[in-house]
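For reference, the chain that follows is the form predicted on its own, supplied as structure tokens.
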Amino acid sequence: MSTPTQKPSVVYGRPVTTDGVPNLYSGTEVQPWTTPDPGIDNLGISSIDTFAVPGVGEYTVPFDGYVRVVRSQPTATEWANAEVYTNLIEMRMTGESEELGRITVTLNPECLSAGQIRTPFDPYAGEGPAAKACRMAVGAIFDMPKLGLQLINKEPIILTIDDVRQIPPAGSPGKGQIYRMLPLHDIRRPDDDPVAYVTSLRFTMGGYLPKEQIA
């Protein structure tokens, strides 16, 4: 398995240690409304991304793959008050379109992709368990060999999931919070003008995968 650099130059949130944290694969039971012990969740993921290339066109590409997410110790034992911090430690997704060719998306090792799961501030919440919200700020590399490009996002991709009733939120739909367009830069010339943009991103977290599928 690939591992990110130990000291990323861009940090999007709180680091979470992987030392002594168990890997969790298919067969792991998830209890709703319960704060779990720390773990590394090996989950499937699918997404539909739309790319805009100035002067060329806009293309929608479906992706499938996996993510590995390490979770911290919850800050409290009861569900309502618990916060959980997360780091995305590995990602690999592949998609293909006729115009853009095969695209592979992996983590940018220069970024610490981090997030949090917590109960939103809601003074009007009713009685009973309150669903949590999940967010993750991600730095990625979009490898497009047909175009001879590796593209990076310098602004974080914010992945969000609402109505979280279990941790991890396997099987939940999510959205990339992108305001109109997210610039993508050539990794060789990151300070030049953007080469392309992500204009839409929607994803679904899958369930736990067998160890054999995490290559």
The other form holds:
Number of protein chains: 2
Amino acid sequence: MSTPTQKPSVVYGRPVTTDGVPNLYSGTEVQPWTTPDPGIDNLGISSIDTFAVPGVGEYTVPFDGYVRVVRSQPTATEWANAEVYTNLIEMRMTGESEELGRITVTLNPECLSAGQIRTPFDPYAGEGPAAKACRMAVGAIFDMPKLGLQLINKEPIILTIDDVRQIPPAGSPGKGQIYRMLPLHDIRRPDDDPVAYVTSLRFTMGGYLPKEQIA
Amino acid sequence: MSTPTQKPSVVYGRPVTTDGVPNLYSGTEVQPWTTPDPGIDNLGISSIDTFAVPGVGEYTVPFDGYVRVVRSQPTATEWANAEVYTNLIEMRMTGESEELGRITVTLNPECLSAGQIRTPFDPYAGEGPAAKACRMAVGAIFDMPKLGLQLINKEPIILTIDDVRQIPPAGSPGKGQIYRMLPLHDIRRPDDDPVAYVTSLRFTMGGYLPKEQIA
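Okay, that's the form predicted on its own, but what's the structure of the form predicted together with another copy of the chain?
Now the complete complex, all chains and molecules, led by this one.
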């Protein structure tokens, strides 16, 4: 099961329409330094997340799964000036740890997870065209049935990819920009104290997946 | 004029009640390594923010003003294990730049700006008791009348203070944890492309202010 975003009450960026936008799967060709037409990218993703549970311990869990990302029409045709807006419309990653059991990460339907790809204001020096920066603000649900918990973040998780030379940035490593700790709340008691924290998140975007691999 | 938060639709952390919580002004004594009773801290603040406007330029603006922060009952009496939850209930900072004109920053009443003070999971090595980490997720309005714009952030601005040895951390320097750029949207068109970005934010918490200085 996946969690498409529907009528979210919290909107982390610019909404992007999926109307008439084609799904893209394995076999899609990606041209570097080129602004593509709008599409829904069905991509693999893996991640290594560290969770801290106060008084209990810190647990590092590898995750694997897929994301579906809708991309807007680029704001310009040439690479240098183009901005592309993105919404994460589906995510499903699973991981397992002895202590926390099996964990499934999906999108929080209360949130519109949104981002963009643009030339940064502090570009890295380098040869050739300027690489872009990709960022996405994400609201997720961490389902931990062994602990009887579904955890949500109330600050978005900021996922970033640097040195983007093609859209989508398949194969690129990325990072969750977590400063020391990101609070996670019990979905049943979101106004109570956080029950756990994400203290580190590193991910890698995979390539296009075959349609059969998207549940 | 200030902007108290009222019935926000976006809640970035744990709500903290202001019911029966006393306002604290100049003259309040602060004990290091001690967990204080709940209070509303009326504190000075200064900040240096850099704004990037695509295709126009980057502008660094110094701000000065005050914040009002309500603190919860600490979760423990001894310093080491105590967590304190905070809500930013009022903010007013003003700055001026030749190009952008006068800028006033207040809280976005659509957002509950929330944070906490706790011992981090990655404490700095040092002598004496462990210093705490302070974080606050903020939704703000940047009013720029010269440009006819009110800008809002849709991802919270994460303000952090490290090496916290007293509550409140008056006099401490802090940082906005902005990775490369934080999008700002026109409040009249929040679902459109961002119109500007914050690319850097450094601040310093001031001390308690006299009551007369809080508007």
